[in-house]
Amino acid sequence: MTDSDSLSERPFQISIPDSSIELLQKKLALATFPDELELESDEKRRMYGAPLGDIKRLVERWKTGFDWRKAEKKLNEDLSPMFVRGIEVEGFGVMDVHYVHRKSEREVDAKGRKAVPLLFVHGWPGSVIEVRKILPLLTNPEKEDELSFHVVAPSLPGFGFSEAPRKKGFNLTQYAEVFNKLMLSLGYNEYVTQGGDWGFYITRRMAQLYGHKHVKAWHTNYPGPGAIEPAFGAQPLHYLRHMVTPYTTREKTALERSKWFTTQGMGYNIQQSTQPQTLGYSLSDSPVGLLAWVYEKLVNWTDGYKWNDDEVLEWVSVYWFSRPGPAASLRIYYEVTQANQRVVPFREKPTIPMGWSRFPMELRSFPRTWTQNVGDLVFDSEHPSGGHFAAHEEAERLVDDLQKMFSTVL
């Protein structure tokens, strides 16, 4: 392949090769598991972490149960087309990235506004696969008059199907400008994003290094991490608003989940953030640690989802089969970690035209006053239910919070 091929976009479907399905089974087949406290509840038994009942329950079924060809036809049918192409990426060379690219059905909806581009960026444990459900309510609305977009939702490097960076110090501007070109090299100089978990922090770093004049606005169900509260010294006038501003009831609720979080649920973050490769070999040579590890996440960051067996198993053998394999998912923690990226001080946010929508069960989101430190907010939806998958989990809700925003910011 020539260089100027790499660069060009090349149709893709996911194909798991059998050897790689076969190795899976003869893992599983050998799993050994551990022993477990005897305790009256499922509640108190994740306490410590996965119950050994679903891990097992699981494991039985990804080996007699699951059928991943099944899955993987299915994908392709729902996040169809898909699309590799090769991007430079300054100090890195090029890199092949994995996009779903879906066109709007339509160009122009009944009050005569045009689709708008609009990038997705998802997160960790998740993947281009949550992209799912809101893509043909995205491309395709069901009422004539509802703004439509044309949806681009690439693979994160390291994650699913793209190709991981193979130096140190890949960090939040170089998925930005990876994400910033693969945007421009579909012919949409100027654009929208949606993002949550690391969608939440790469598109706020897209908005701060190409807001105006490619991102024209920028949309998140995950300020939280971003969110400072104001101070004295540093925002007078802003402090004295948020003082003499009571708290809802829902953020005083979303006060104590972020709490939670912080104390009871950030141990996977240090660990990833600090020594990554350590707890790679575990997930890369053990499909049952790697189920346990993404399982407690699915279910504990979510409000109550009810999750299926095969939709567990189908979020976690991405992970499982991805081009680069689950360890290198875990590398982006340390990079941003020291790069010394994750909060933004309030006199550097983005100044183009923000969104939040609002679900209860997200894991760190604090009140509006301090959520204003993240960026220029000018749309904040509350929804009665829905937790850190928002697209997997509300997908009507989050599309009717992005069709309002935009319609009105743009």
The other form holds:
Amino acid sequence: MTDSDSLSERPFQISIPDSSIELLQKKLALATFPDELELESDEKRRMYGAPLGDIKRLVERWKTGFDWRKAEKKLNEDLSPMFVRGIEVEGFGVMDVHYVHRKSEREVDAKGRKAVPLLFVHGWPGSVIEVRKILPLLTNPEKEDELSFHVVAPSLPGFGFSEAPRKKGFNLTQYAEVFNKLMLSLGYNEYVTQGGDWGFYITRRMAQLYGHKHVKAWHTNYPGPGAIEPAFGAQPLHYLRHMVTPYTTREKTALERSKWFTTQGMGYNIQQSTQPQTLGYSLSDSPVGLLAWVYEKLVNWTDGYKWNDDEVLEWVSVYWFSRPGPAASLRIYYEVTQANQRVVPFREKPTIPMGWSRFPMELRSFPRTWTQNVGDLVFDSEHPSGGHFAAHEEAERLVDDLQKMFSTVL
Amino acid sequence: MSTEVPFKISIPDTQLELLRKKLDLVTFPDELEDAGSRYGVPLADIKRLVARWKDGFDWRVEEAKLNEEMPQFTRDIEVSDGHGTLNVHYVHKRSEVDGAIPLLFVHGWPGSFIESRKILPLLTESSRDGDFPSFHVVALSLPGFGFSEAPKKSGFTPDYHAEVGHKLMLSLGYNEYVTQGGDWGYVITRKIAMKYGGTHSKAWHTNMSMGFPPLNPLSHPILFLQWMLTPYSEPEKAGFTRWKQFQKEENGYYILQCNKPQTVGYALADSPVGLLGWIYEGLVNWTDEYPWTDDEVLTWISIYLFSRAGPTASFRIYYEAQHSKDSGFISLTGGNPKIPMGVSRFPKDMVVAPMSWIKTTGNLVFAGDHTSVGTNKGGGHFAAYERPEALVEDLRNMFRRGGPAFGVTSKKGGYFDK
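Moving on from the form predicted on its own, please list the structure of the form predicted in complex with its partner chain.
Now the complete complex, all chains and molecules, led by this one.
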């Protein structure tokens, strides 16, 4: 039963009820901290997890200095205009999807090119906050002859201010369906995508399902573990190339980072992929627990990014105050794993042009020879700095790449 | 000189008050309509348990029962390599039989000393007719668990837990003793057997059956042949299936606690409901449909919630073992303990290795097999708690007159003088 009202676009502003803020403060007032081993440095403490000193300091700020209303107001300004609309997903009914939709300041640039519709897809523990810095650069480039974009940045279903699916089985195919329908509903029959983390997986699925017809090209900062080592049987030519081409120092460092992530950093991933509900009880009930859970990633996954405390708290607040609650966001891991969509098979490679921006502190990285399984790589750039949250850490570099890539392929 | 101090669990009112306040503010997650128990502990279970916790569960009653059933003490134990002195909590109950067999019971995670509560009266029971041997029982809280102090420095691997258990027995005057353990208790008692076996530890029994296939015909020629020729039994095949399922769907907590114990520790230290969910998953999934009462579950969780060091400290054993030379739960390479070994196999444990595999890991003299019992009767991971009579019967059979490990600790072997 579809409700025509819910299917239409409604303007949206983040407006967390006072009662939610009060409850948060009550919980923070009762915060109980764990002990910590006596260790000589933060580096050593970080091996066990988020350092106690950091978490205590952040909680103190959350209680006394951090002003959510001020942050909320700024978010509403920076991410404007925002909307919500109901989108019908096959088998799941109509779901409210929240999104930023900002059109370019110029329909046509100095070179006579039209603004390009771009879908930006975040991941975990990200959110629409990640589009904040690139939004003005994409929609209003400094120079008249730089390519500009109409930007659409949704909250993933189950995240931020979108509804969560109510039934099981909402996997990459459904995320792809939702976002393609969103773009079409906004009048963008042809568009491009940018995504990292789950955004990579989702936009890759979109490229598979809607490539050529709707998605014209896709860009990522995280080519995922689909970039598997070429095996001789499946891809003899790549395998030979891989054996013969020596890795650069940079590639070796990147492989070390990948190794660290797979052996030391996958605990959260496996938990969320297998028993998300069990973890969900903690993250829903304890803001301190949620803070630590997310903060550890914000530090470990970035390239020495200088987070200030309010920035962290704002990021975590989007999870704490999210429409479906933080536990819902974990289920994407479970659903995609159950659907066997984690490993990206070679044969289903999308055939539209693909771009990859490489940042040195990304969690996984692969030699170029490996990524031939992932997509049709036509644009490939390397940066000297930056980590997992590229749009947040290296906004200008990312936008630069998007302008370059889409200027050439479209 | 470390002296023993009698101990009674007595949680301060302020902690009960704080718990009540947190439960009043509890925020539950959502749940999918058709989730069942596949995504983790079902919401209905947690809501029911929380309702009971708020109204009905009486910690003071449970506390009093524990104090009555289990005579408890603390004493300082000096640990080598800079780990300093740790105040260790333990249960100690002696048998009427003077020459009873001193037995150290070592729990695991998410267990505690209360896992010995049911076997305590049975093991210390004595038979005037000499029908079975009797034991003096010591059940410690591992450092970082229950009411023992937690280690302060990094590197407190299971080897140091073994040292603590061993020194505790010596300090109680038990120069010779035997051990029983599962989960981390298996790892720790195996290390005790390796390091102190022969002189002090005289035999070890476990309810966790681990091993690896005797693939090398040169190192285990007879076993290899047996293994090649004997097909796996139905219970053994079921064990493989269970192990695979556990690896695929249930070991998230394990890897997380190995990788980042502190990070998950914030949530579990701050949210009693979170802690309840985290531990309850194991209590249900790893047992053989044990009919937990809500109060039983809440008592078990309370030991973690009210523990001396807080629940986070209990995760670090995973990290330390993972980062030690064992590189994980246990390394079965590097030689076996020589002292007599007993194993009791329970069908619903998450790992149930075939007999041929277990034989590669020690000097097996006794094997109790409960794996062919029908469902809901066999038992699982927490054997001492789920099947106390079965476990005690196995221990009695291992150490009785005429049994394979009779008299390892004294001539009377746990019997009255005739």
